[in-house]
Each structure stands twice: as structure tokens, then as C-alpha cells.
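Single chain ahead, written as C-alpha cells, the form predicted alone.
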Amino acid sequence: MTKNFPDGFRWGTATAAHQVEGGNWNNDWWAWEHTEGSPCEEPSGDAVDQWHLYDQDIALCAALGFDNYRFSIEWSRIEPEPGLFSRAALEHYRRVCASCLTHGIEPVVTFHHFTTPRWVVAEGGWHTASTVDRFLRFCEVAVGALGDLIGRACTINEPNIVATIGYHLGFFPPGLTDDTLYRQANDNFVDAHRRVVPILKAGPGDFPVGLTLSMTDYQAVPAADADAQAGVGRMRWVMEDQFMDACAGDDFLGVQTYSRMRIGPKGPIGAEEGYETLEMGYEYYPESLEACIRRAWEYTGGAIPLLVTENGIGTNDDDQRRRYVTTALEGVLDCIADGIDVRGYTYWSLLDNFEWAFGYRPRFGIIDVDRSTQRRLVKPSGEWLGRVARANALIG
């Protein structure tokens, strides 16, 4: 197996927000974590104050290696109140962008990451179908004034595990376990990336649009139970298909992925005897992105280039970081050999960063911040990864 990438292959990290601005009182996640009886360890606080520390960050990725940085624009801080948009806040993240240009590196912006306004849940949340024209209101403003400088625009993060952990399990917010308000919640998401899509490609600039969607490595135990078979099929309809089938005609879909489900003929069983369980509460199997892109081609019948924009690990030990990451790697290029269009590989996190409900605990980062200084320290697993996308080839 050849270890070279293509030429043009992009290589990436991410964050969102919420998890690294700090300070982002006015959005669901923000109350979420203040609301007694919630799930959260702990609140985000200040964050890695990456509101003020962004260029130091922008430049951190440059110097590894990396040549684009996929981040999120926080609509809590653009549009505070119904119809009231920020200037201050608009320009900031010009200034992200901006950065980002000059460092050489691709803006790849997501529009929507997990958090919404405290108004717009007051008002309905993403069960309503208004939520759905107050987010295409809040992406035209955001997009005429950033969308210059947008190299890559990714719609809405994961809305599958928006719907599924906020309205089926309660673990996100709203916080319910309503099966009804559940799909609500998911015709919706789809209805808001259809419709978000052209808003996008109107506004100024010339940029790829794509969805983001959680993928799991769902199988079937015993493989050829007939049951079993079946509840990954339901499975993968509701975390997977009905939002490819809002993906066609769009320029990417972007592959996020860190592990699989065993699916048994009552439903989900847990880790196999014999594999680490990490932190997050699921297994260690990097070859999950392998089986994903694989899905995800096989579904689309290839009329999608995918793109990675998130996999990885949390974990304190670095090293396992890294072979985490090789045998996912060693995974895409089995997948390119054989055909299908990967584009790109980004890593989740740049940063040791908020994990949502799980707070500071899980450490997905390729750089460790000291949050009593807010100081960066490049981990090794960080400079390996920067050879790798410099060499554009998966090196030891």
C-alpha cells in the first residue's frame, strides 16, 4: 500500500465556539450547563479564550503544517437578540478569516456548531419549523459579511446528534427524551441544509458548501442475525441516510467519525471483550473511519466527494493518539486506492478544549492548553501529525 496521498489532499484541525471561545452566555449549551439536574461536569467558563487568542492559534496550525482550519461562528454572539446582528461580532470573525488568509491557511467556516440562541429556544428550539427561517435569516447576514473570505462553508454540525442526544436521550440540550418532538427535530435539520444551501452560494465569494455528519461503524452481532441486521438498518436511517439524502447535489459531505455501535437483535450491546474503552464511553476502534467512508460512498453511489472533516480521540495518553490516527489514515488510503474521492483529512481538535457535557475531561487536542495561563504547548502526537500533512504522506 502506498503511503502518498494525492496531490491536493487538504489537511486540517477543527473546533467550535463554543468549546474555545469562552464566554458564550447567550446560547442553549451556556444554560444547559448552569441548569440544575443537567448531565454537565462542569461549565465552559472562559474556555481557551481563543476570542482573543485566535491569531496565536491560526498561527500554531500554520507552523505545523496544516492548510485549513475549519471553526464555527457563534450566532449567539451575531444575532443576540431577534433581528439585532452585531457589527463587532461580524467584523471579529472577519478578523478570524482574515487571520486564517494571511497565515495561509483555508477559513472553513460551519455556520451552525451545536449552539443556539437562548432566544430562539424561548421561542420554539429546532422542533419548530420557525427555528428553521431564523437560522436561514441568521446565515444570509452572516454570509454577506464573512463570505469574501469563506474558503469552505460547512452548513450545520452534526444535526443528527443535535436531534438524537437533545430530544431522544436528554443529555444535550432541551434536555427531552420526546420521540415525537424528536423527528420534528430532524426534518427540520434537513429542511434547514436543504434550504440553507443556495442561501450560501448566493451570498458573495465562490466556496464549496457541504453538511458535516456524525457516522458511526454500526454492525450487526451476531453478523448474519437477521434482527440484528435490522436494527442497523433503522439505526443508520435515522443517524445516517435521511441526511445524505439532504446531501445530493452538494459540493462535499463532510465524514465525521471516532468509533462503531454493535448492534445485537434487541438493540445496542456494549464494547467487545478484549478493546479499550475510552473516556467518551465507546471503544478505540480507529478502523471505524475506514467502514464509514466506505458507507457513506457506497450510499451516495458516489455522486459526493467526501471530505473528513472530523476524527479522532480523547484520551491523556499521546501516544495512543497517534495510533489512533495512523491506522485511521492507513484506513483512507485504502479507501483512495480503491476509488473513492477523499479530499481531505482534518483532525478534532486543534485543542484541548470544552467536550460539551463531558467538560474538560476528555482531551481530544494535538495542543495542550493550561487553562490557569491559557498557554499552548504543541503535544508530539501534534508534530507528528505536521509532518505527516507536510510530507502529504503517512510517515513515522
Second form
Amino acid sequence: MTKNFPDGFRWGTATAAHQVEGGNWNNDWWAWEHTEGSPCEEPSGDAVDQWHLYDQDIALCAALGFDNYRFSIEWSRIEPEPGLFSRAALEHYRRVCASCLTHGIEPVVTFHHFTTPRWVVAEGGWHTASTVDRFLRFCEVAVGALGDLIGRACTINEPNIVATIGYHLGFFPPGLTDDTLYRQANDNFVDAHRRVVPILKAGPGDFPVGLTLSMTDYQAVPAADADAQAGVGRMRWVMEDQFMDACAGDDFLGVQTYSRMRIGPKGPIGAEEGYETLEMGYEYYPESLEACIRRAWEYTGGAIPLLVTENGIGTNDDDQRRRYVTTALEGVLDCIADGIDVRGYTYWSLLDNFEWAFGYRPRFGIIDVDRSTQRRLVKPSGEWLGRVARANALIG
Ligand code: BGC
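Can you now output the form predicted together with beta-D-glucopyranose (BGC)? The one shown was the form predicted alone.
Below: every chain and molecule of the assembly, starting with the one above.
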């Protein structure tokens, strides 16, 4: 098997505003972190202060060998009150994009990554149709200010996770377990994605636009059991298919995956004996990337180019990170060999950062951050993945 990736294959790393910037007090996540009884282990606080240190982080990303950096813009900073747009915040993100370009890497901008302004949530949130209109207005203003500097745009990051964990499992804000509202949130996200694509396209600049979707390798156990298979089908529909349907005609689909889920005749069953369970509670299972790419390609009939927009592992064992990524990339190479159009790989994450309700415990970064000094220290896995990116080949 060749270890080379095709010419033009893109290599990047990713972060999201709330997980790295710090001080994002005006969104629903900050409120959730400070809500008594919420499952958050600790508040985000200053995070890793990327609001101030972005240039350093982007310089590191570029120096390691990556050609793009995926980050998100924070709606609650850009529109702190309804219709009040912060020129200063927009200028800040112009500087972030410009820093990428100065360091020779492409800015990949996500317009919504989990967080929503407090005022939007106070007026309803994602189960309310008016949130879609508010989101579209925000995107129109933001793309108007930033579009000429954007290299690639991601509309909404993992809407399926925001809806499922926020409205069905109650672990993320708004902390509900209400299946009617869950359905409405899913529908609104689908609607928001469909309607925002032409808005982003109509702004300044000319860049690919797509959705980034959380995918899982859903496996029926036993494989031939009809009830288990039906369970997999239901899971796929609610988590993946309805969103992939909304992506028809897009420039790319962002595949993001971390593990698998085994589903028995009566629903999800836990880890398989002999498999290691990671800090986040799921199995070490890097093979999920190949499975999810194949499934996305098959479901969309090969009509949408794919890009791995997130893949990674939260671990303190940096050798394990390298093993995980190696297996995942072998899977990508296999897919490419079979003619699947996979155009790039983005590692989550550039930095150890705020892992939502889990706080700072899971360490996904290829760069370690000492949060008492905000000092960055590249891990060996980062040096290695940078070499892979430069060689455009899975080298040791
Ligand atoms: C999210 C990230 C998160 C990562 C690791 C993805 O679901 O987009 O924000 O940190 O997974 O759990």
C-alpha cells in the first residue's frame, strides 16, 4: 500500500473559539458552566487565552508543517446584543485570518461551534425557528466583514451533537431531555445550514462552504441481528442522514469522528471486552475514521467531496496519540485507494483546551499548554504529524 497522499491533500489542525479564547462570558456555555447542578467539571475561564495569543498559535501551526488552521468565530462577541455588531470583534477576526495568511496557511472559518449568545437563548434558542433568522443575519454581517480573507467556511459544527446532547441527553446547554424540542432543534439546524450556504456564497471572497458533522461507526451486535440493525439505522438517521441530506450540492462534507458505538437488539451496549476505554468514556477505536468516510461517501452517492475536519484523541499518552493517528491515516489511504474523494485531514486539536463539560482534563492537543503561564510546548506527536504533513505521506 502506498504511504503517499494525493497531490494537493490538505493538512490542518482545529480549535473552536470557546475552547481556546477565554473570557467568552456572553454565551450559553459560560452560563452553563456557572449553573449549579450542571455536569461541567470546571469553568472555561481564561481558556488558553488565544484571544491574545492567536498569532503565536498560528505561527506554531504553520511552523510544524500544516497548511490550514480551522477555528471558529464567536457569535456572542460579534453580536453581543441583538442587532448590535462589534466592529472591534470583527476586526479581531480579520487579524486572525490575516495572521494565517501571513504565516502561509489557509484560514478555515467555522461560523457556529457549539456556543450561542445568551440573548439568543433567552429568546428561545435552537428549538425556536427565529434563532435560524438571527443566525443568518449574524452570518451575513460576519461574512461581509471577513469573506475576502476566508479560505474555506464551515457553517455549523456538529449540529447533531448540539441537538442530541443539549435536548435529548441534557448534558450540554440548554440541559433538556425533551424529544419534541429535540426534533425542532434538529429541524432548525438543517434549515439553518441549507439557508446559510447561499448567504456565505453571496458575500465577498470565493471559498468552499460545507457542514462539519459528528459521525460514529455504528455497529450492529451481533452483526446479523435484525433488531440491532434497525437500531443502527435509527441512530444513523437521527445523527447523520438527515444532516447529510441537507448537504446536497455543497462544496464539501466535513467528516469528524472519534470512536464507534456498538448497538445491540435493545440499544447501545458498552465497550467490547479487551478494548481500552478513553477518558471521554468511549473506546480507543481509530478505525472509525475509515468506516465513517466510507459511510459518508456511500450515503451521499459520491456526490460531495469529503474532508476530515476533525479526528483525534484525548489522552495523556502522546505515543498513543501517534498510534491512533497512524491507524486513522492508514484508513484514509485505503479509502483514497478505493477512489473515495477525501481531500484533507484536520487533527483535533492544535492545543490542549477546554473540553466542554469535561473541562481541561482530556488532552487532545499536539501542543501542551501550561495554563498558569499560558506557555505552549509542542508534543512529539505534533512534530511527527507536522513531518507527515510536509512529506504528504504517512512516514514514521
Ligand atoms: C467537537 C470539539 C470537541 C471534540 C473532542 C468534537 O465533538 O467539535 O469541540 O472538543 O469533538 O471531543
